[in-house]
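A lone chain, given as structure tokens: the form predicted alone.
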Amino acid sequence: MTHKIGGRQSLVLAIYSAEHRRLMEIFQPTRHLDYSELLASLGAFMEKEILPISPKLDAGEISIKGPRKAVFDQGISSIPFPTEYGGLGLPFSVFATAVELLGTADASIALSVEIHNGVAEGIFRFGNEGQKRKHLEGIISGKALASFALTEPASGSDAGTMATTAELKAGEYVINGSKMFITNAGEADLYLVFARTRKGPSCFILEAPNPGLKFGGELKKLGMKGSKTSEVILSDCHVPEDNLVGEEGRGADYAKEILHGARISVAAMNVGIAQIAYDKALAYAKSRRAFGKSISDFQLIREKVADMKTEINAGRLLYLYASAVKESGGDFSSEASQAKVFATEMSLRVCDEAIQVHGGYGYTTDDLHRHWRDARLLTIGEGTSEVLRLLIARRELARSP
């Protein structure tokens, strides 16, 4: 790959350098395979097909459906799942790295795919064999779109106050309540819904369409404008008893476990967002002239470049490390939360500095400041930075002698 877009090198060359491949070898020393061909193929596709249309997605000029399907057709969702369910059986770190690449190409599609894969992981980890056989292949292939319906209008991060209820009647659960800020709502073929039963919060597979499943209007957002976010309204929504995932009353535990993995993906996505903002700032700094020379020759601009690059690499290392701990089978909740807190806040800093480097053009050019707008969501979604700092402290204090 030698072509350039926007005056910068190919994503394949920028991200999947020899140094990056060595990082993957470090984190998988005993069973490393060369995944560079797969990742290079994904990178080439995203650079050619997704990156150029990203501004149009942000502006609402085109729908996410076509580009998202094209990404699914490349097999991104199949990466971390076993071959028996249609997956590629590769380590989670390969999927996270692919999400980083997708975050660089378009954050809205990356968010939609990340939510989708979180549902697949939930069914794979906690569903019974019948549920896996029925649903996983369709989700993993991207033929069926999935949505994660946990957050409620009045609960937010406090899932313990969940108001949505599920009552078992004559072999069916009848679900009533509403969910807020739900990605892929109104588009998804399957919803992983959390509702309170007599035994406590529980998890259900809800297939669309369903007469009791309705949606509020699409929410207007600061960023991530290409992805659809809406309220999910559940009004006497009948779900077969067989669609209960795992054990009744264990839904809160399942949600937490799903979110731990999702936080690694979100961290990777933010590294990708920061990478594209940095690439644009670097190219602009080299081409913009002031006082008779390139602004990249000024010491303060060089300091910004050094700090941005260092923080991006630190975020990349954190999500790869969290992925390695997840792959080892250990408790990775603290590492995932550390990666998410750092990467999401880092991405905001890098995007802000990229705007500063561009000066007035940074504030007035949608194609640059949309990266900051996209990144802003992710210190909130999948666990706020404040809540995750409490989780990290609790886990680390418990580990200490």
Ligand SMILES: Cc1cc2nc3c(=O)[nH]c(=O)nc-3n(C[C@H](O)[C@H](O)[C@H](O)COP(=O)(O)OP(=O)(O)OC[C@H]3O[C@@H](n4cnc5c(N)ncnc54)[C@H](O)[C@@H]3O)c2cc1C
The other form holds:
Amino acid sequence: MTHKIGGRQSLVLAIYSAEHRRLMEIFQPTRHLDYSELLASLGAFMEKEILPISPKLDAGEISIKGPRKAVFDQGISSIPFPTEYGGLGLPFSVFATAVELLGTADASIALSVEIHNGVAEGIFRFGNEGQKRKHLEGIISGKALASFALTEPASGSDAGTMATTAELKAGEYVINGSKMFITNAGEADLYLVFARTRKGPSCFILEAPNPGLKFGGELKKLGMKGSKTSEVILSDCHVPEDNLVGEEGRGADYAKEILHGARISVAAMNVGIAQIAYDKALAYAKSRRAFGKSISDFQLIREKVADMKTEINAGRLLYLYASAVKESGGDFSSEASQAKVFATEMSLRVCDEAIQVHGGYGYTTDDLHRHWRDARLLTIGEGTSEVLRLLIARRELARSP
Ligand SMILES: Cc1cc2nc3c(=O)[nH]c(=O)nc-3n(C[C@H](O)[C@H](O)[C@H](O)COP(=O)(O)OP(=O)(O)OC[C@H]3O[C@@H](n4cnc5c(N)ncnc54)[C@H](O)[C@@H]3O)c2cc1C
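Right, the form predicted alone is done; let's see the coordinates for the form predicted together with the named molecule.
Every component of the complex follows; first up is the chain already shown.
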């Protein structure tokens, strides 16, 4: 097949391995195997260009902008969108697997790209034709960076209580309020902003720069240090009436729908984070000696290897399953949440065990404990584990006869 994602397919890939492909042969949502060459090529790019610079991003030695652009240039964001808007028109499971590869190579870029793609999905699903024609191609090619602005200082999980307002005056909405913890803030060309109108929470496209759009200082974070996170301050921020996405008062529904899809990507990203931590633990276990033998010969270390491997593959199958349900057109909110809750908690366990296998070096090596620090965000962001467990239970109780 022909595709935009190209490059050095001859590289031997640790991160799109024969084993991963074997898994796909057995569990093959939407002919996933048809795209194994494309994914291997993308994986080769990640391994060569992104994996090596990831510690520098974590240390703040380089900016995310160059490597993120290189990732966009590979076509990653275009994977799940129709060709008429410049996309590749491929199944969502292919995009999710690409996000797994990116999560293995660098979690900060994966976070930035995954949120950016959530905005593209929002405009694609809920925007009008004019908005799609104007914005989609730029976003999915990565020429324009997008940001999703829902959370506020006093409302996160309970986003429906947002205090930011949008008032229609002379053909423009005037937005006032602030948004907290916003990824890509200050860098993005377009913000998908949620604000309350007379009819309730609504969704707007806000193009930067705008005199009413300002940013708080960059927030200090435990992990995901390569990505930018700031408060977004909206002060008499005028947007044209045409920039309302969908219907007034439906913004909370749109945000939920966007987040269901994004949760599959977050699950995939966490499988990627767990995979790199596991790979490092395995290599270290084979090389480190204690009591006259390799520590990989100790049964208690072998137990960790077995558990880590089993959990990673379980997370992988869950996000692929959720992708398959999404592609089938049904309600996938429970499956997406199951994948996210399991994969995010699983990657924390795997990263923690990887530190344990490394002993003192695990605690003192940035390049190892950053995987745990990166993973730590994702039981919180895009739906906390607590709130998603409530969602899963609610859906399953409603589904049962
Ligand atoms: C680095 C980073 C990047 C982010 N990027 C973005 C972004 O790009 N765009 C965006 O809009 N937001 C973003 N967020 C915000 C993120 O999505 C929220 O932090 C998250 O939704 C949780 O909201 P909160 O922080 O207000 O916590 P709260 O909702 O206040 O929750 C606090 C605690 O209470 C628990 N809790 C709340 N309700 C219930 C309940 N009903 N039952 C049981 N427990 C409950 C929660 O699970 C949690 O443990 C980001 C956050 C971070 C830290």
